[in-house]
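Shown next as structure tokens: one chain only, the form predicted on its own.
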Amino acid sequence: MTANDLKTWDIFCRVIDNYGDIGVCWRLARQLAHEYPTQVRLWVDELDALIKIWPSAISADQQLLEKVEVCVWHENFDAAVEPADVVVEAFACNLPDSYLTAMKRRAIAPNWFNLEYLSAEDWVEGCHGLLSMHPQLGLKKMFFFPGITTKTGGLIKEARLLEERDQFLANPANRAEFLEYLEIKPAENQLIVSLFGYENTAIASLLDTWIQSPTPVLCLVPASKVLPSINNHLGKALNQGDEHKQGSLRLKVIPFLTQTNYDRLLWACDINFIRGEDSFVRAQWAAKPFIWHIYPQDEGIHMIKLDAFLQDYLKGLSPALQRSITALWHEWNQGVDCSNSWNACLADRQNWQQHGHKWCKSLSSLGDLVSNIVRSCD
């Protein structure tokens, strides 16, 4: 079956929390839009995520939005809806009983499937692309894994993405302008740095060195959970739009950004803080130094992920690089002092972002998620 053939798709998001969920299914449902020869609906429960981060979007059960019909998820499902051609259930957010019941009855199945979250884990390979029968209907789902290796689904990329990024590189006008729409101007030989976070303690020991840096540093925080915790140690009430000047460190709260724009924040800064799942991907393709707020899980759980990831992207640094990294990485999920590690890091930054653009180029040979899910479709 090819792409002509899948004429409309349906994707189902539940927000759970933050923005990570409708991050990942707004940007598959834009892709499949644009890419593709389809209809795409999304469903989702929580529209006030989707309008945090895509400000056109309005609040109606249902509205045309960059050629995605997108429709409320009530808890009461309306049981005329027919199913689509091709259904995707994100994050295992378990379809409604009547979808499922007209899934059933529609004289060729739909192709179904699990979009799992993101995840580095050696187990990933053996279950990405396995099936799955629902036990009362009969209907098959794969279970698709987003991953960074060839035997997982790849990661969401749009097909002009890294060429967006390398024009916005070339042209140093282009990132003066962008600053610029964000109210900024920085200084001559600043370090420019993102962060976008959950609250973190780690917090102090940071904003500390950079208080104290050779180097300027500009940081942009996008008004986020981090915000909180930035305010406790300078012990201020900044809202968006307000700066804090102290020592070498100018800092200033961002708007919570659409997803272009955060993807041109990506590329603009030096070196990105990013959290979660939908700016850990997006922090990759971006081809810059980053340092990764994995969601935090029970008993510690998401360190055991972070430490899987590390095994990959480490691969190809120096022995010193790579301790600095993980040092840094693993102290700025625990909360804990990482200024000695996070100058470990600065020193080498020229290799550490030869190293991104490699990397970048490495993931870019898997194909892309969209793509892939595309080809898995029977």
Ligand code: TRH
Given for the second form:
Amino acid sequence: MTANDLKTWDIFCRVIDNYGDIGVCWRLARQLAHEYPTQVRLWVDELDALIKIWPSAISADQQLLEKVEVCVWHENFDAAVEPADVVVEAFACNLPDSYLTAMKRRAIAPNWFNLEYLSAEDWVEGCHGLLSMHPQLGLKKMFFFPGITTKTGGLIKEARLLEERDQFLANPANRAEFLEYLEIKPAENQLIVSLFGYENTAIASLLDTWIQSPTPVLCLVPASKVLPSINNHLGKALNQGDEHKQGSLRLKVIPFLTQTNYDRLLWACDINFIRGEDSFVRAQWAAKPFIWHIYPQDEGIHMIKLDAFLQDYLKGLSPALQRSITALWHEWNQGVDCSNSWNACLADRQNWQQHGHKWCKSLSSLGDLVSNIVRSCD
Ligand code: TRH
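Next up, the form predicted together with this ligand. The previous block was the form predicted on its own.
Below: every chain and molecule of the assembly, starting with the one above.
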């Protein structure tokens, strides 16, 4: 099967927590539906998670949104559902039994992928593309790993994403207009930072540093899990729309944006704090300096994943900046004082910024996840 005769796709998504599972699946579904000759169905067990990242008046069991048929995945899955030509099981979410049986009944077995979580660890290259056989049904499933090398599945990147980013940044009026839409008028020479993260005690040191900063700092916080940590340190009860001014810091809590507007936010800011998986990828396409709050896992194994990424990402930077970024990322993830590493990174911001462009360019030369998955279909 080639990209031209691909027809139907079913993407299955279980929302475990947060917005990364649906964030990735929704992006995948939208790109397939917009850029390839496909009919895409997205099965999701929590419609509310989708509405959070794509505000819309959807509530039915089945509806068309952005050319994607969005269906609620109920526990008692309708046995009459005909499987698609290509089936994506996101993050080992376990397909319904009746659906698996129906896959087996098809004259031509569907291309079946398990879309895995993103990791820059070395073992990923050896596992990407491996097949496993369903023990009872004999159906083949391919393990598809996103990644940052040519021997992996790559990262999701829409065909026109970088062009749209460059158009947005080419005219400063776009940034001003976008910030105005968020009811923000930045002052001159203000450092604009977006802050999306999990609960984090390290925020105390960062807020204090910003309050005393010689450069004014405008911090935009999409209402999320990091907000209670901010409130706790400031002794406030800030909510969406609220603003806090103290010393050099102006902090504003902004609403959760659509995925498209969230990209614009990342483009509009000078430095982005991001988290999890999908915002982490979008920050790389934004090509700005970023600080990753990785999804915490048991026994600290997420730090191995973080260091695996840093090992690649830092190549080409001066040893001093490599050390500062590593310290900042580690301290941020360990919830400890990060004021010195923040100041050190900021002092070398221009080099960090230039590096972001180089990194984005080299990632972009590797292709993208959706074209890779389409190419992996027989
Ligand atoms: O929400 P997350 O913490 O998701 C996590 C991770 O994916 C993690 O690996 C996974 O195991 C766990 O979920 C279950 O962070 P992430 O991945 O960045 O997803 C957030 C999504 O929300 C992403 O698609 C961007 C989107 N978003 C918006 O659309 N608007 C916003 O204003 C913001 C802040 C985010």
